[in-house]
Structure formats: C-alpha cells, structure tokens
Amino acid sequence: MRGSGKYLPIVPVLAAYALLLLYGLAAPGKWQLVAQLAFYCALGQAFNLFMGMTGYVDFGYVAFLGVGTYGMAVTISSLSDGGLGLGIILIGFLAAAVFSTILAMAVGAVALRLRGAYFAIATIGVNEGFRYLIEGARIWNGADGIIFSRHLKTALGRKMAMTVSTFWADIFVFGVAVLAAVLTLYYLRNKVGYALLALREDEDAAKVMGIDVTRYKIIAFITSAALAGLLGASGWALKLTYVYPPDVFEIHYTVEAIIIVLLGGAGTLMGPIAGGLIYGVSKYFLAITLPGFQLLIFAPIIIAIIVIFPEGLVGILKGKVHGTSLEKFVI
C-alpha cells in the first residue's frame, strides 16, 4: 500500500470519534457518558501504542497520567496571575507532556532493559513509589494535593473557566484520542512500527536482524507516556480542577487500560475504540441496573470475551474482511 492509501485506516477512526461527539452534542443528558467513553477510548489508544506494539505490559502506566495532571495543575496554580489567558492551558499541556516524558525516560532507562515478566514486575512499584515520594517529600503540596479552581477563574474569568472544565476539557480528551490514533497509524506504517512488530514477535530474532530493539521500545514508551500525560491534564486536571495523589495514582486506571486493549485487540488501530466503547457502556449500564453487583457480573463477562476472542474483536474483524475491499480500512 503506497502513498496516502496506507493511511486510509484512520478514516473509520475519525468517523467513530465524530459520531460519538455528535451523539454527545445532540442527545440531552448524555454528554457525561460520551465524555467517559472518550476517556476510555483515549486511554486505550495511548496504552496500546506501547503494549499493543511491543507486547510489554506496563503496570505503572497510571503514573504518567498522574504526573500529567500535576503538570496542568502546577502550571495554572503558579501562572494564574500572569495574564496569559487561554495560553496558560497550552503551557499546562506542554508541562504535562514534559513531566510524563521525564518520568518515562527515568523509568525506561532501567525497566526497558528487562524483558517479559521482569519488565512487568519492575513497573509495578513505579506508581505507588512515585505517589509516596510526592506525599512523603511534600512535592507539589504532598498529600494535600492542589486545588486550582480559583486560579483557573483568575486566569480565564469565571464564565470561561466553567466552560473549559465542563465542555472543552472533554473536547481535549477527544483530541488526545485522535492524536494517539494518528501516531499509532504513523508508527504502524513506518520503520518504527515494523521494528516494534519484529521485536513483539521474537525479540532475539529482531536483534539478530540488526534492529536496535531498546531504542524502538524507548520511542514507543515515551510516546505512550506523553499521551497519558496529556490525557491526565485534560480528562482529570481541567475537568475536576483539583489533584490528590491517592486519586490520580489509582492503579485501576492501568487495569482498565489493559482490559480495553485486550477487548478490542492489542496492536490494532480500531481495537482501543471498540474496547473502550464496550467497556464504558457495559460498566455504565451495569452500574445502573445492578448497583453494587456490577463488578461481580462484569468481571466474568470480560474474561469470557477475552478467552473466546484472544485476538480481540478487531482481530476477528480483520480476518473477516481479509481479501475484501474493506481490508484497507482495518488494521
């Protein structure tokens, strides 16, 4: 597939996000559900860029969301009197990406030299370790966290601050999801993706072929981490206007990311969207219909789907459309 044709798989991705956004705007009372679904899709897209393309499971992934929320919170609380206006949001996103990238470089310098289960074990303590470092050393107000709703109103004005936290924060989440999808497709269709695919299938063979596997793992790791930071800045910090370590470093976000990727199909472009929508909708309606029992019912359903469809739903779809005109849209 040459030229622009190799990027055709982005079309159904953009269409899916556009339809989800239009539904949220058109359906009264459904915006919060749509925003939650967008968050899950974005989380899956960002996480899939590393796990799906390398086969490595990062159990400390939520730490990157956490430092991303701090990047936005610290920026707004520190620069609210600077007269920057909406520019403070852009600086906050930049800080979120920088914070998560620095943490990824520090973690990756050690963990990415390990393989398989050893890598997974090494990342388990990253999240809790960084959280307790913040609390114990009282970095960024320690366990007290940062509440910056007043600073956001000072920087943007009351009306604009409310609009940002109730609407634009969710739009930014859609933006992160699209950016993650575009980067994933770009990697899949270029040298980085081919190298990552080779190491995922057989890392030793990839090394023999002359592929610098550590370099490409670092590229995917940092990209995925930076996207997580942007997601934390938009889906948490701007939306809630506060940051508390126990909340933003909650490990269940990592577990949800793993479930979403496995449901949709690891290493696929559409997989995180399918997984995010299924997970989000199921969790939402089970919580309404079976309050208190949703996790008891939901867990075996998720396990059954993953066992029945080990390649994920999009993996099954790829097999169905193979050899048809739709094949060029599914990856």
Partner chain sequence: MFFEQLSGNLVQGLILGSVYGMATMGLSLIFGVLQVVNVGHGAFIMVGAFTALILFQSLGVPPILAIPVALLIGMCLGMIFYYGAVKPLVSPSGAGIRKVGRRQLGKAAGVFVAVMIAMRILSGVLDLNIAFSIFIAIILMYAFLVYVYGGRRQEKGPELATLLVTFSLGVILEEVVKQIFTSEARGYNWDLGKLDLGFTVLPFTKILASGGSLTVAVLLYLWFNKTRAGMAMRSVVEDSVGARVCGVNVDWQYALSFSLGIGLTVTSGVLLTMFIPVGINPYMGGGYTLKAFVIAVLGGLASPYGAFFGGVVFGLLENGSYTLLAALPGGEPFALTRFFSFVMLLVILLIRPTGLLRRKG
Second form
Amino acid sequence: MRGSGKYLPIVPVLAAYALLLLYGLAAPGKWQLVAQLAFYCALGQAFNLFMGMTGYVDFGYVAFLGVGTYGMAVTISSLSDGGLGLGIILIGFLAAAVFSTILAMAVGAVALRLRGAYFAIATIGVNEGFRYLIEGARIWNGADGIIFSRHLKTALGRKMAMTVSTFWADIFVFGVAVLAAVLTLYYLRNKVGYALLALREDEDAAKVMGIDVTRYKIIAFITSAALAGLLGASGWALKLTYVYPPDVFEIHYTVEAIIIVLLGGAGTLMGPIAGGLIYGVSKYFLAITLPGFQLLIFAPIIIAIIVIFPEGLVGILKGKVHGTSLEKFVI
Amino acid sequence: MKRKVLFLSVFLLAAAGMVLPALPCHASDGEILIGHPACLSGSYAKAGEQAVGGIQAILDWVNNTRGGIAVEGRKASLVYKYYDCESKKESVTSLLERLITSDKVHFTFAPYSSGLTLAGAPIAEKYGMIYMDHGGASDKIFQQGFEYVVQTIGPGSLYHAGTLEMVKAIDPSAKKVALAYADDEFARSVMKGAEERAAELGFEIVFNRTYPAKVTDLTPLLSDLKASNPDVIIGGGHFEDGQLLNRQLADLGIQPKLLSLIAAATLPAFGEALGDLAEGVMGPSHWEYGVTFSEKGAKKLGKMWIGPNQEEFVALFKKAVGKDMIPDYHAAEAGAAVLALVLAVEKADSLDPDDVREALGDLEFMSFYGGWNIDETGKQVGHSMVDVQWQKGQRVIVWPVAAQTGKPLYPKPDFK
Amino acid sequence: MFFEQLSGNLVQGLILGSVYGMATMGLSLIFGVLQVVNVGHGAFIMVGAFTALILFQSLGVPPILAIPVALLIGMCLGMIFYYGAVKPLVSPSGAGIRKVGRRQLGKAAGVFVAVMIAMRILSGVLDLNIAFSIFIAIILMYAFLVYVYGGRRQEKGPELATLLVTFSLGVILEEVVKQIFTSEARGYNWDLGKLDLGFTVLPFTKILASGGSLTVAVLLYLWFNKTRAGMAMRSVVEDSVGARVCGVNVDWQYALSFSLGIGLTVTSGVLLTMFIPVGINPYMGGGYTLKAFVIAVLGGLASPYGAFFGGVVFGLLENGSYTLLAALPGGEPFALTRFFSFVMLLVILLIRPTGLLRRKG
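So the form predicted alone is up there; where is the form predicted in complex with its partner chain?
Zooming out: every chain and molecule, the one shown earlier first.
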C-alpha cells in the first residue's frame, strides 16, 4: 500500500471521534458520558500503540497515567500563585509528558529485555514498586495525595477553573485519543511499524535479519507511555482535581485497557474506538439498570465475547471488507 | 424465516425490558428527587450498601410517617434514584451528570469516601446542585472553595479526642500512646488529630507508624510496636485491617490497657469475626445503636428535632435492605443528610439550590444521629462523636459520660 | 533489641512465607503447563477462605479438615472453568469455535430469551433476582454456543485473551460470593494455644498452617516424581510435543493441571485463613494475586516447588527487611518493604530470569 492511500484509514477514525464529540456537544446533559467514553477510547488507543504492535503486555501501564496525573497535580499545586493563567496547564502537560517519558525510559531499559509473562510481571512490579516508593518515602505528599481544586481556582479564577474541569479536560482527552490514533497509523506506515511487525511475528528472526528491534521497541514504548501521561494529566488530574496514590496506581485500569483493546481487536487502528465504546456504553447502562449487579453480568459477557470472537470486532470487520473498495479504510 | 422473525422480535422485547428502566424518570409535580451515584460494588460496597439503606429508611419515614415535605404550598414526597459507581472515580462524573440532566433530580448525594466525593464535586458545582457529602471526612474538601458541598459526617481530626480524654479521666498514670494506622489520607488526618490532642493532654507518643492500605500481615510492624510497650494503642483505617490489627496484637501477646480502632471496631461484623478477642476493644463512632438522642433531650437543649427515634430508624432500615441487619454509622449519617435537606427545603420554601443551600447554612437541628450544624464552607461542626466498646459481644457506648449506655471497661481484659 | 526483633520477624516470615509459597504453587503449575497467567488467582484464594469459614462456623469443622473439601471444590471449579472458558483458547488440539455467524447467534439469542422467560416464571415461586436471571441466561447462552459450535480452529486465541478470561472468572467468583455473603469482612476464632519463643509468639494455628503447606508441597513433589500420572503431567511441562509423541493425552493433562492448580489455590485459601483468620471478604484476593506473581517469578514462574521456595524467600525478605528499614530515619518502613520486594523482583528478573532455583535442562 503505497502513495496517497497510505493514510486513508485515519478517515473513519477521525470521523468516529468527530461524531462522538458532536454528539456530546449537541445532546444536552450527555457530555460526561461522552467524556467517559472518550477516556476509554483514548486509554485503549494509547495502550494499543505499544501492545498491539509488539504483542508485549505492559501490565503496569497505569503507572504512566499515574505519574502523568502527578505531573499536572504537582505543577498546579506549586505554581498556582505564579500568575501564569492558562499557561499553567501547558506546563502541567509538559511535566506530565516528561515524568512519564522518564519513567518509561527507566522501565524500558530494565523490562524490555524480558518477554511474555516475565515482561508483564516485571511491569506490575514497576507499578506497585513506584506506588510504595511514593507512599514510603513520602514523595509528593505520600499517601496524603494532592488535592488542588483550590489551586486551580487561584490560578484560573473560579469560573474558568470549573470550565476546565468539566469541559476542557475532556476536550484534551479527545486530543490525546486522536493524537494516539495518528501516531499509531504513522508508525504502522513507517519503519517503526514494519520492524515491530517483524518482531511480533518472530523476535529472534527479526534480530537475525539485522533489524534494531530494541530501538523500535523503545520508541513505541515511550510514545505509548507519554500519551498515557497526557491522558492522566487531562482525564484524571484536570478533571477530578485530586490525586491519591492508590487511586491512580491501580492495576484495574490496565485490565480495562486490555479489555477495550481486545474487544475491538488488538493491533488494529479502529479497535480501541470500537472497544472503548462497547465497554463504556455497556458499563454505563448496566450501572443504571442493575446497580450493584453489573459486574456479575458483565464478566460472563466479556468471557463470551473473547472466547467466541477472539479477533475482536474490527478483526471481524476486516474479514468482511476484505476484497471490497472499503478495504483501504480499515486497519 | 418466520422463526427468525419470531426470535428477533422476542429478543428485542427482552432487550427493551432491560433497557426500559434505564429511561430517565422525571419528577411529577408532587415529587422531590434525590440522586445518588452510590458505591454498591468495589472497595466501598460495604459502606455504600449501608448508605443506600439509610437513605431509603429515612425516605420511608418522611413520606409515610411525616406525610411528605411542605414546599411552595403543596405536600411533596421524596423519591430516591441511585446508580452504582463501582467505587470508581470516572463513573461518578457521568452518573452524577445523568442524574442531574436526564433524571432532573433536585438534590444530589456524594458517593462514599473523600476521593470519590471530590471526583463528583466539580460536576455538582457546575450545575449549581446541592451535593450532600455523607462519607467524605477529609477536612481538605472544605478548603477547596466548593459552594454546594454540604457535609454530614464529622471531620476526621476529631475522631479520637474523646478516647484520650476518657483515658486521662480514668487513669492519669497511663502516658504512653502508640499509633499504628493505615497509610491513607483519612487515617492520617484522624491520627494527626489524635497526635495533637494527645500532646495537649500530656500523653507521650511512643510509636507512630503506618502500614500500607490492604495489608495482609502486620507482624513486623507489631513486633516493633511491642518493644515500645504502650499503655494505649490507637489505630486502624478500614474494616479488614482493623480486624487484622486486633487479631495479630492478640497473636503476639501485646496487652495494651486500651485499644481503639477507627472504622472497624464500630461494626457488628467486628465482634462476629473476632469473638472473645474483641472484648474491651473500643472505636470512635459518628453514631451507634444505643445512642440516647431523643426529642426530649433536644428540647432541653433548645434545639429543633426531626426524624424517627432510634428504634424506628432501625426498623425502617431493616425493612429497606430486606435483611436482619443493624445499621451502622454509614447508614445513620446518610439518613441524617436527608433530614437536613427536608428541613432546609421547608425553611427555604423552595427547591432552588441556592435558597436551599442558604437554608442549610443557617440550619441547626438534632435527630437520632445527634447534632447537625455546618460552618460557612459546608463543613460539619455540630456533630460530636461517641466512643463504643465491645463488652460481652455487645457494643456499649462508654464515652462521653452524657451518652453512656454502660461503664467503660478499663483496663481492657487481656487477650487470651 | 534489634536482633531480637529481627529474629522474631524472620521466624514469623518463615512461617508466613511457607503459606505464601503454597498459595503460589497453583499459579506456577497452571503457567508451567498451559502458559496461562491466572490473573484471577486471588479470587480462588478467597473461595478457599470462605470454605474454611463456613465449614468452621456452621458445622464446626476444624479448618485443617477443610483442606480436602477445599481441594475438591477447587478441582471441580477448575474443571468447569477449564472446559467452559479456558480450553477454547489454549487447547493444543485445535482451539476455538468453528464459526459463529448470524444463524448461530440467532439461536443463541433464542436460548437467552427462553431461559429468561423460564427464570421469570420461576421467580414467581423462588423470588429470584432479575440480575441473577440474566446471569444464568448469559451463562447458558454461552454454554450453548461453546458446546454446539465448539470445535477445531486453526489459530489459537491471542495470549492476552487468557489473561482476560481468567480475570473475568475471578470477577464472577467475587460477585457471586458478594451476592451470597455480602461484602462484610468476616473471621473465625479457632484457638489452639500459643508457643512462646521469648523473642516472638507463635499461635499453634500458624504452625499448623505452615506444616500443612509443607505437607501439601511434599505430597505434590511425590506425586510428580513417583506416580505415573504425575510424571505424565511433568512431561507436558518439559516438552509438550514430545509428550504427545509418547502417547500422553496432552488435552487431558491440560484439564487436569488447570483443575489441580485451582484446587491447590483454593486449598491455600484455607491455610491462609489459619494464619490470618480475619478480614475474609469477597475482594480479599487482590493483594494475594500481586504477591503470588512476585513469588512465582522468584521461583522461576513455571515450577511449583520453585514457587514454594520463592514464597519462603519472599516471607523472609518482607518481614526481615522491615526491621532494617525501620532503623532508617524518616519515611514509612512498611511501605518501603513493599518497594524493596518489588525492586528485588526486578533485580532477580534481570540477573536470573529463570528464578532463584535454576531449572534443570
């Protein structure tokens, strides 16, 4: 697939996000639901960037969201009196990206030498170890966490702070989702993607062929981590204006990311959107219709979907459009 | 083909049956809606179940015994709408907004815990909606400049004031206090308060260490504690770790004169789980079955009284949850928050959130839960706590003296 | 003082570590044979804890006698879950479901509706919850699809799929137990007296828990090395293609080891409650899952005895390091012990990814 058609698959992705965004803006009182769905899509999209291309399961992925959240929280709580106005948010995002990148480089240097279940467990160790380091050494206020709603109000004014928490934070989440999708496609269509594809099929063979596997792995790993940092900074820090270590370093969110990616189809571009929407909407409706029982219903449904359709929704779709003119839009 | 159509239509019907309850319910004219993104699963499921039961119990009382709420020249009844947020922060926002915009509730309740209360606060503030905090004890919530958050649970820093005063009154020779508690925001604020209070009263803190939340073995910490040989041990954090602390103190043969545990020791499950080992263990509680707040007592103090008496509340609670379960303070504080709303709505004679918020600010009353009064930030200042002690498998209120249902057992009997 | 505390903690750590080790053997066995990481591990421990609790409280059965019951319950659960959900993803003789198209889904929907109607009618008599009815209907619909259309398919499901399936199985267990017993934290009180060592005190129940764990580990060792069935299973761990050539029914070995792995895990729940008989609640397993992962890696991930050994090391490290870290000024030593053990995990993974005990061959 060469030439102008190379980046066509981004069209349906952008269309899907645009439609979701428009629905949120147009339908009264549905914005937070849309924001939650966008969060799931972005989570899946950012997670999929590394996991989908390499087949490595980073179980401690949530640690990057956690440090990103802290990046924003620390920035706002310490610079709120600086008269920076909206610039503080920009600095916060920068800090989030820097924090998560640094952590990713440290983790990557250690864990990326491992494979399969060893890699997954090592990354769990990183997440838990980092959380206990924060609590044990009292870094960033330790277990007391940071509550910075007041600081945000000081920095931006009451009205603006409220709009940031209830509206702009969610727009940023959309931004992260789109950025993740664009980067995924860009990588897929360039050297990184080809190298990682070879790696996913057979890592040793790829190495023998002279592909610098480690370098491309680290590129994808860091990109995915930085996106997670931005997602934490917008979807958790700016939106909720507080952070407690056990709330953000919670393995459950990695599991959610895996569910989303697998429901949609691992390694596909559209998969995380499809997965995020299915996951978010079903969770939301079960919480409303059967409060207290939703997990009892949801868990067997997940098993059923995974056992019966292991290739995910987009995997099925790919099979359906194979050989038709729509083929070049779906990956 | 026909069979296909039949299947499809039946399936659609069944699906519709599932989705129908999800359609927004709008208040009819004579109804006031309360919305609640409750925690019915996940880490706070225990407290969440109690809170939902407590709210339903008081609703029952308001609608059926009291005959509703008089507002704007009519009698309105209360309707309760709750969803399950799974104790997850990102579900709180969307469910809360749904309650406000689709279900058009008039008032909202916060989920349990300080964190989840904070998660929903920006949404409530955005819509200018009263947000009743019944389970977020952190003082910091009220330093953030929120205007619609109203607390019913007492602030964390006061939990152990009574306990320490009791020790000083009974046994002035007991000086050494050890603190061993969960490393989270709530337990930390409680223990910081205890530490300050202990210093004022002339106690000496001989041990002050935390353990990670959700710990499964406390032996190393407790061996360390044992070496400091304390008279009084104060600690805990949540339900499981409190039980664990008590059990492993006994296992290691540590015999303090007094053991007080937050959260865990005030629940009936504590005594069931530990049996004889619970004998003499104390805990500070916002409310306890057996407290002696009554309409007469309120009159004596010149305060307004509302709500069922304690026995009525317990009976209504059992009816609401459909089990033979004694309510604990999570239920009582959620119920009391409803009573505060009832009084404020009548006082403001309006359902407008700003009017009701103003009325809540001026409100001061007593109920089965005790006193209720908030300061200008919305923080609860009118409620005082009691100390309960396990005596022969029962929870007895031993402090303050005015609320006593039994004498304190001091020093506590040794663990066998 | 310092050494007294340290030795006390080490003794306690040794006792607890052997129980941890036992609690990880099931995880390692399942990984060794099926290459599946059981993410729902903790939930099975929880089932064991409830087994001990219920037997003791309602029938007065001492927890040590609950072990065979727990093993049985665990093996049954393991079999059901293996054939129901894990086999289609991992079976070596062709996995998955042949083809599910519109027609099959239509029939499954029919099953769902029929079950729902039946349950609704039944609910008039038995007072069934609507959520419970839906739960049963989904399960039966799923069973219908798997059993009627189950069969060979070329490719295996993605490895990730098994993570999610075991995770979801854990969630189902937690939610079912929560519906039956509520999320109240429970406990029991089985008192056998204490052994006072001077520098620390050990209740006999703890010693019994440790002894029980050791016994189970030894029995497992004997079974693997001295019986035909055990050796057949071991041959699958070491070389599944070779084992098949030699006439071992690999499919059945998969089922058996999954079931035995779950059985061991549920059993360890009983032993854990003998060590810590309080705080038993549906969500208690989470912490144990993470610990078990670390321990399994210490022991080499695929080796059940390695796991036992890893547990002992972990117990010693976690308890012993507290005394050392508490001597440092500032910080919270207990949280730092956790940090310390995860750092150890990374170090071991780097220098010796096959675990502390090097496997032969």
